[in-house]
Amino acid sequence: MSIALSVRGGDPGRIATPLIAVALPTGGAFPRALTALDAAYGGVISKAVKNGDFKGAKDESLLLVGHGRGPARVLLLGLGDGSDAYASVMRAATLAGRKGNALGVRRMAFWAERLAGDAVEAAAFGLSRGSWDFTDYKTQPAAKDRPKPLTEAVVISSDVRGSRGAFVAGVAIGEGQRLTRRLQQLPGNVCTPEYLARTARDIAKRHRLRAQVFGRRDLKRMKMESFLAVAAGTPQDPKLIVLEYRGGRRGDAPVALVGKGLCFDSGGISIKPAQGMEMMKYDMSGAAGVLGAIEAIARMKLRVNVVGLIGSTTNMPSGTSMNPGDVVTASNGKTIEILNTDAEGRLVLADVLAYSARFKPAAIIDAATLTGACVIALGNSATGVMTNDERLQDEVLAAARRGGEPGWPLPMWDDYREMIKGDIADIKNIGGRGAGTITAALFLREFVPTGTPWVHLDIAGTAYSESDLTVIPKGPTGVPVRTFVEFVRGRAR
């Protein structure tokens, strides 16, 4: 379900609302604008902040329910020190969409002081972020006993109208996001690579955009064979996506976001472990955040052209399936020794890589949750960066960054690079236990075409969160779809 989101200006202690959030940072004098609102509330507000039961530290809560006229509830929220108002802003208002979504109360406000800007848009994207919920599959109880969830929320500036096209972008990447939060959540036997390609039509017909869907006829035709050998073991079709967006000056050579599209990923003949591997319904989080992303985009009416390019299928066991110790050539004519068929995104991404030659693009940005090697060495909290352009990397970063999914670069270095020199082969699809995330994108930059930048997210930590993150619940995280979002405004700037 949506979220009907919506800006305007006033005193909010005379907003009648069945909750308002306030977010107020640490240490701050007491805000004016908040007097209406302190009196119908008899003083507590304030006297909560003077007294400090409530202090503005990032993620403190303080829940009041009032009388009379204006806001029913006061959902006190901290933004911390502030030293990154957008940041700030856009958890504090994430917080407050989740909160007011599980109090059921249909209706909310968000209210911070000098709240404009790109404050505004950071306000309207963390209350589309925060009440986004999934309960598709969820037997629903009677009616009168059903949660309300949030379906409108007011973000109150102090300016309107100079705020009105941050306030169109925060509603836009949210939008984004939710769509690929959804297509995350799924399960495989939903989300497959033909959903995949309904989606991309989806979003093509609602914004004319172009969009062609390739089967395993035409990735026979186009010489894919390491795109089909992952393809092997399953009667799924695999799907080539391709979803052009032409906001720029006709001939402007496009950025190409490419995406990681294994709806199920069971690890082929070299069979992950049964324990955790319904996660593995998440290893198509790069093309997803490439879907969300051209969603955002295209709504934000960005001047810039943007080409996403995704591969989809499903690694499964079975008498038809790659086997370790195979050979495949690429679509641009390198062979590939398979030595672990659980290593396959790579496969996928490399004859994806190599299609994007034919856009000529300025530069490409992979997403793939790739690598267990990535979690290890990062963790949750960054996606891993590699490049072969620092310049580019340098850029990607600052995108990751203010959209608040903080990335950390790896080394490229050659010596890496003999790690994945083939046996019988150009190239090998493993490279041993040691250096797996950086050895899995040099494997990647094989296939990436000559003299173009190029930058690798690795999303295997951040793409999904195995638990309760405060603002995100357990689940799907949305990345990579701010960083995209934000490089690419970035270049139409």
Ligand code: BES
Contents of the next structure:
Amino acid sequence: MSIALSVRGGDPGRIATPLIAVALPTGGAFPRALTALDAAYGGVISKAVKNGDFKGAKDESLLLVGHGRGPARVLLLGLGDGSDAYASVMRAATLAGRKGNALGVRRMAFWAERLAGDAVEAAAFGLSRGSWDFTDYKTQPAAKDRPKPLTEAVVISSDVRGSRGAFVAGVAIGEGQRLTRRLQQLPGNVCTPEYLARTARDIAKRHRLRAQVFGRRDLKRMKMESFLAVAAGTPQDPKLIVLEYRGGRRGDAPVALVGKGLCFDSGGISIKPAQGMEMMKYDMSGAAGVLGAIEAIARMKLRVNVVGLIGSTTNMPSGTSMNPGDVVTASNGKTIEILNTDAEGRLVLADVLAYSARFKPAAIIDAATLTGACVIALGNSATGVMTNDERLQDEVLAAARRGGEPGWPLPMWDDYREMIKGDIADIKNIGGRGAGTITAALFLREFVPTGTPWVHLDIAGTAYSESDLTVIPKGPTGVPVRTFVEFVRGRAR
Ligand code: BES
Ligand code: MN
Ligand code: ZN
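Same protein, different condition: the form predicted alone was shown, now please give the form predicted in complex with the ligand.
Entire complex below, previous chain first.
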């Protein structure tokens, strides 16, 4: 369900709405701006705060039901110590959107003290993120028992004029991330490489961007044997998708955003165990992140050039599949020994990274659900970050932190490179048992255009979750949209 967001000023106590979320920090005096609302509630709001029934702690919430005029319900939400206003408002607003959606109200408002500028962006984005759900395949109950979806949310700001730009940005990033999460959540039989290509074309059409889609025949002509090896076992047409956003000066080197788009990864001949294999529909999360980021960037009209590059296929066992032991030559001329067909993401990205050279990018960031080892190392809380340029890495880590999608660096030392030295070819597509996330990144590095700063994001643990993460329900998280957007915004004029 889509959500219409707006921003307005005014007294939170005098707004006619079925629900108002009121975000408060720990400690501090009870806000004067809540005097009318508190009075309408017979003083129970200030009383709950005074008694310590509501402390304002991070993720804390308390629902109060009113009577008479003004908001029919008040949902108190904790901001914690509120030291990072952007992060704490984003989190509280996400929880507000999630709870509002669950309560079954059609409309809600969000208030926090002195909500202006950046914090309005955080609030708008949070409401958009929190209210996201995916009900396409649920048969709807009869109209009378149907819960009302949250379709409208209002951010109450202390400076509406001064926060207009921030509000628009929050909505844009929210919409981009909603697109990403939807693509992630769609099953593999619907979200195919062809579907991702159509989505890219749709984004291009709506924002007047250039989109190019290459299929199996084109990949053959471009000598992308590595990418084609992965696609050898599937009857679906693999797609190399290129989406160009030109908001910067003509001739300015673009930022390249590269995504792994495995619409299903069975492992191929090196097949995965049945348990949990269904999660491999999420193996296109990097690609979904590229599309969502470009959707957001185009809505924000950022003054920067960006090229999105996606390698999409499925990895299937069949009589035509690649086999362990096969050797292929990637489009940059390097030869690869394929020792495990389940290490397929790097084979796809090898040719996509090599292809990016023609855009002479100022920087490349790729995102891929690349290794199970990354989930073992960092769990669901941090994206694995690897690079050939530590300055760029610092820039990406800062962008990721700002977006609330923290990353953590892993070393790219020469010792690890030994592990993927080929026996009969230049390089092997797997290392040994240890350091699987790093050897995968070192494999990718071989295909990055020479001299181009590059950062690799292993989002295997952060793109989706198998359990509820408090503000985000189980399922797709939308990572790495925010990281991409914050990075590109930082590069805009
Ligand atoms: N898509 C998987 C990685 C993955 C695993 C993502 C679990 C999310 C959760 C990737 O293609 C893969 O299968 N990697 C192998 C590499 C191995 C064969 C060297 C892995 O991690 O097991
Ligand atoms: Mn795999
Ligand atoms: Zn994979």
